[in-house]
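One chain is shown next in C-alpha cells, namely the form predicted alone.
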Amino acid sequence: MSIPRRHFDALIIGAGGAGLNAARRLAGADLRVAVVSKVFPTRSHTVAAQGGVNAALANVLPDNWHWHMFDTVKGSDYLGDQDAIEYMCREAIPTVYELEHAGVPFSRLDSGKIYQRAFGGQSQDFGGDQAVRTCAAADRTGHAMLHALYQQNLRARTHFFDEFFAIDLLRDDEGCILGALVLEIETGEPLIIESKTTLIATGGYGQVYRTTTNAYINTGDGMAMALRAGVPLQDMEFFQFHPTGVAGKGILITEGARGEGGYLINARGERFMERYAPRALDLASRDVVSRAIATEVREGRGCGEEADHVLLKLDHLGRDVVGRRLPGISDICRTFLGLDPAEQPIPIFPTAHYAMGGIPTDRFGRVVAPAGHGPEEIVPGLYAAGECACVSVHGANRLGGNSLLDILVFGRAAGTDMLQFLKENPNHRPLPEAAVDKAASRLARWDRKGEGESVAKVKAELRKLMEDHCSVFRTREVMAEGVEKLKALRERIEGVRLKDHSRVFNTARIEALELDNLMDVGMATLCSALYREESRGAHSRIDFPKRNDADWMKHSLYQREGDRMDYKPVRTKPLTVESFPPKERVY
C-alpha cells in the first residue's frame, strides 16, 4: 500500500495548550511546523478549564513565586521534582503577561490589573493565610487561551491537519523519532508526517473512567503511542478525583466556585470541611476535599433521596457575584439541572478529573526513558507536554490552577528546546519501511468485520471496571481483582468487530483504536496503584493509611511489556533555592 507523504520541521501532535504554545513558538521561527488534531483545535479540551492559571502576581494580596512553590510542593505531597517545579514557579508570573499580550481577555480588578481569585492549597507566606494567585478569565479561562492561541498560530502559518488521528509513531532502529502515521478522519485515508522532531500534547485520559469531566477525545491517545515506542509510563497510580463534579454527571463545578465564597455542606446542613481541613476549609487540596466528600456520603450524611452526594452553596454571595464571576457554572446548572445557583445549591460529588502521571519529561520537555535497565536517556526527537506529560510539577496531587501553567510553560519550554535540536540536527533521517509497516498494522487491525462483540459493550466495561477497582479509596483486594479483570477484557479486544463499514461513519475505527489506547493507559493506572502500598496525594489507600518515606519517596514507572513496575527517585534538589524536605501535609 502506497501512503502519502508530507514533511516538517516540527510535528505537534494535540492542539491544545500545550501544543499550540509550542507550535507557536516554533512557527514564529519560521520552520514548517504541523499540528494534527482528531477535533478542530478550539474544541481541544483545554477549552473546558475554568477557573483559572497560577501566577504570583500579587495583584489582591502580597505573593510570590517561592510560597508558589511551597504550595506546589506541599500539594505534591512532597512527590513533585522540586527543579521543575521551582522553574514553573519561575516561569509563572513572565508567561501569564505573554499571554496578556497574546489576546487573552482576562477579568479585570478595578486598577485594570489582571483579576486573581483565592483557590485550593494556596498561601502566603510558606504555610501562612490563604493566597489569591489564581488569574482568571471569568470561569472560562481555558476557552479564553485556546482561542487565543489558535489566532496566533494562524498569524504565524502553522499547518493545522484538523480531524487527523495519530496511529502510532515512527522510530528507527536507533530510537530516534522520525514522526507519526495518521489517519484523515473523515476519508479513512492515512498519511505519513515525517518530521525532524515530534511533540506528543495529546492531554489526558479521563474517559477510562465511567464519570468523568473530560470530553469524550481524552482517550490517552499520545500515553499510549509512548508505550508501544517503548516510553514507560510515569506515577499513573495519581489520578485527581475533582471534588465538585455534578452529582451522577461528572460535569465540572469549578474550584472557583468555592474560591468566591462558595462553601460545601452535608445533609445535616454542617459545613463539613471544618472537620477535616480546619484551616484552609473549602479550599483545602483536592484529593483532601474529595475524600471528606466521600467519607461523609459513606458515613450517611449525604443529601437527597439515595444520600449519595453533597451540596454545594452559592446563594449566599448573591445574584451580581455569581452572575459576572460564574457566568459558565450558572449555564451548566440551568441546562443540566435545572436550577438557579444564585438561589438553590449544587448537587455534587467527586468525579474523575486529570491525570498526574504521563510520559516522563525533563523541564524542557525531553522525554526520558530507562535504557534497557539502566540509567534514563533522552529519546532523540520526542518530546511531551501538558497533561499527557509527567515533568513531574504535579506529583502525588495537582493544586487548582496548575494545570493551565503547566502546560503553558512547558509547551513553551518544548518549543524552545526543539528549536535548538532542530538546530543541530538539520536534515530529515531517513525513514525504514519496517517502521511504517509496523505503525501501519496497527491500523490493519481494525479493519475486522463480521460477528462479534461490539467497541461499545467493552469500552463500557473497562470504565465501570476502573471505577469499580481504581477510585477515590482502594485496597489491595479490590485493586487484585480490577487487574486480573482488566487482563481477560483485554484478552477480549481480539474478538471485537466493526460493523460494515459501508453502513457506518468511519469514526468506528477511529473508537476501535481509542479502545485500544484506554486500555493500555488504564492497566499503566492499576497495576501502578496496586503495588504503591502507602496512601499519598490522590492515592488514598485503606488497606495502608499512612504515607510511607522511607520506602516509597519514589516515582513509579509502567512497563507495558510484561506490566513491568520499575522505580526512579524524587528529585528533591530545586535550582537555585532550599529544598522542602518532607513533613506532615495539613490544612
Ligand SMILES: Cc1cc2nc3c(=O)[nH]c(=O)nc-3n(C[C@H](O)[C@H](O)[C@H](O)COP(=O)(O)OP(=O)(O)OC[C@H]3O[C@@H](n4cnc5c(N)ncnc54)[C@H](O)[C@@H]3O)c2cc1C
The other form holds:
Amino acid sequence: MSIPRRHFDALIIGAGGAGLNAARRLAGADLRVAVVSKVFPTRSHTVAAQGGVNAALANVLPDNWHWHMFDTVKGSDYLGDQDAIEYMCREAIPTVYELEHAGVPFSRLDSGKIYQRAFGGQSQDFGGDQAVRTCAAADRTGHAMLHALYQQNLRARTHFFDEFFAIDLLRDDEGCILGALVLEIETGEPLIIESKTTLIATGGYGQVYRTTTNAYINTGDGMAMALRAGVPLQDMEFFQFHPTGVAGKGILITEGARGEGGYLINARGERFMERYAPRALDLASRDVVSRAIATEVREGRGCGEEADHVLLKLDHLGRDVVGRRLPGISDICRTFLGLDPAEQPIPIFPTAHYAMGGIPTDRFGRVVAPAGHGPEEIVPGLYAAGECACVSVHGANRLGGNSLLDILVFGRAAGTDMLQFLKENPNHRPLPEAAVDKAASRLARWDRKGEGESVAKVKAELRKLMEDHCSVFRTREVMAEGVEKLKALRERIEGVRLKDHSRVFNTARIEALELDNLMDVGMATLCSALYREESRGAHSRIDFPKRNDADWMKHSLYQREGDRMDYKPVRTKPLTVESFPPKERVY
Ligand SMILES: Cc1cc2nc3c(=O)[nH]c(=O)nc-3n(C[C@H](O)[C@H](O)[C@H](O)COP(=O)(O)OP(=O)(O)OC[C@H]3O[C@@H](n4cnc5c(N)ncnc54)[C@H](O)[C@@H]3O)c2cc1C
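Would you mind giving the form predicted in complex with the ligand, to go alongside the form predicted alone above?
Below is the whole assembly, all chains and molecules, this chain first.
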C-alpha cells in the first residue's frame, strides 16, 4: 500500500493543554510543528477542567513553593519523585503568570490580583492550616486555558491536523521514533507523518471505567501506542476516584465546591468527614474522601431509596457565591438533575477521574524505559507529557489543581528539550518500510466488516469488569479473577462487527481501535494493582491495609509482552532542598 507522506520537525500527538503548550514553544521558535488531534483541539478534555491550577502566589494567604512541594509529596503518599515535584512547584509561579500574559482571563480578587481558592490537601507551613493555592477562572479554568493556548498556536503557525486519529508510532530497528501513522477520520485515508522528534500528549483513559468524569475520547491511545513500541507503563495501579461525581452519572462536581465551603453529609445528616479527617475535613486528600464516602455507603449510611450515595451541601453558601464562583456547577445540576444547588444538596458518589500512572519520563519530558531487562535508557526522539505521562509528580495520589499544572509545566519542558534535540539531530532519519508495514498492519486488522458482536457491547463489558474488579477497594481474589476475565474479553475484540465505514465516517473502526487500546491499559492497571501488595494513595487493598515502605517504595513498570512487571526506585532526592522522608499520612 502506498501511503502519502508529510514531513515535520516535530510531531505532537494530542491538542490538550500539554500538547499545545509544547507546540507553542516549538512553533514560536519557527520550527515546522504538526499537531494531530482526534477531535477539534478545543474539545480536548482539558476544556472540561473546572476548579483551577495550583501555584503558590500567596494572593490570599501566605504561601510558598516549598509548602506546595511538601503537600504534593505527602499527597503522593511518598511515591512521587521529589526532583520533579520540586521543579513543578517552583515553575508553577512563572507558569501561571505566563498564562495570564497569554490571555487566560483569571477571576480576580478585590485587590485585582488573580483569584485563588482552597483545594484539598493544601497546607501552610508544612502541614499546618489550610492554604489557598488554586488559581481559577470561575469554574471553567481549563476552558479558558485551552482556548488561549490554541489561539497562541494559531498565531505561531502551528500546523493542525484536526480530526486525525493516530494509529501507531513508527519505530526503526535502533528504537528511534520517526513519527506516526495517522488516519483522517472523515475520509478513512491513512497518512504518514515523518518527524525528527515526537511528543505523545494524548491524555488519560477514564473510559476504561463505567462511571467516569472523563470524556468519550479519553481511551489511553498514546499509552497503548507506547506499550506496543516496547515502552512499559509506570504506576498504573494508581487511578484516582474523584469523591464528588454526580451519583450514577459520573459528571464532575469540582473540588472547588468544597473549597468554597461546601460539605458532605450522610443519611443521618452527619458531617461524616469529621470522623475520617478531623483537621482537614472535606478538604482532605481525594483518596481519603473517596474511601470515606464508599465506607459510609457500605456501612448503610447512604442516602436515597437505594442508600447508594451521600449529599454535597452548598445551599448555606448563598445564591451569590454559588452563582458567581460555581456557575458551571449550577448549570450541570439544573440540566442533569433538575435541581438548584443554591437550594438543594447534590447527590454524589466517587467516580473514576484521573490516571496517576502512564508513560515513564524524566522531568524534561523524555521517555525513559528499561532496555529489555537492562537499565533505563532514553528512547531517542520520543517525549511524553500530560496525563498520559508519569514524571512522576503525583505518585500514588494526585492533588486537585496539580494536573493542569503538570500539563503546562511538563508540556513546556518537553517543548524546550525537543528544541535542543532538534539542534543536535537536524535531519530526518530514513524510515524503513518494515516500520511502516508494522503500523499499517494494525489498520489492516480493522479493515473489514465482520459479522460479530458490536464494539459498544464489548466495551460496556470491559468498563463493568474494571469497575467490579479494580475500583476504590481491592483484593487479590477479585483482581485475579478480573485478569482472567479480561484475557477472555480481549480475544473477543477480534470478532467485533465493523459496519461499512465509508458511510459512517469510520466510527466503528475508530471505536474498535480505541477499544483495543483500552484493553491494553486496562490490563496494565489490573496487573499492576494485583502485584502491589500494600495500600498506598489511591490503591487501597483490603487484604494489605497498610503502607509498606520497606518493600514497596518503588515504581511499578508494566510490560505488554507477557504482562510482565518490573520495578524501579523512587527518586527521593529533590534538586536543591532536603528530602521529605515518608511519614504517616493524616489530614
Ligand atoms: C471533568 C474534569 C475536570 C478536571 N478539572 C481539573 C482541575 O480543575 N484542575 C486540574 O488540575 N485538573 C483537572 N482535571 C484533570 C486535567 O484536566 C487533565 O488531566 C488534563 O487536562 C489532561 O490534559 P492533557 O493535555 O494531558 O490531555 P487532554 O486534554 O485529554 O488532551 C488529549 C488530546 O489527545 C488527543 N488524542 C488522544 N488520542 C488520540 C489519537 N489516537 N489520535 C489523535 N489524537 C489523540 C485528543 O484529541 C486531545 O487533543 C480535570 C479532568 C476532568 C475530566
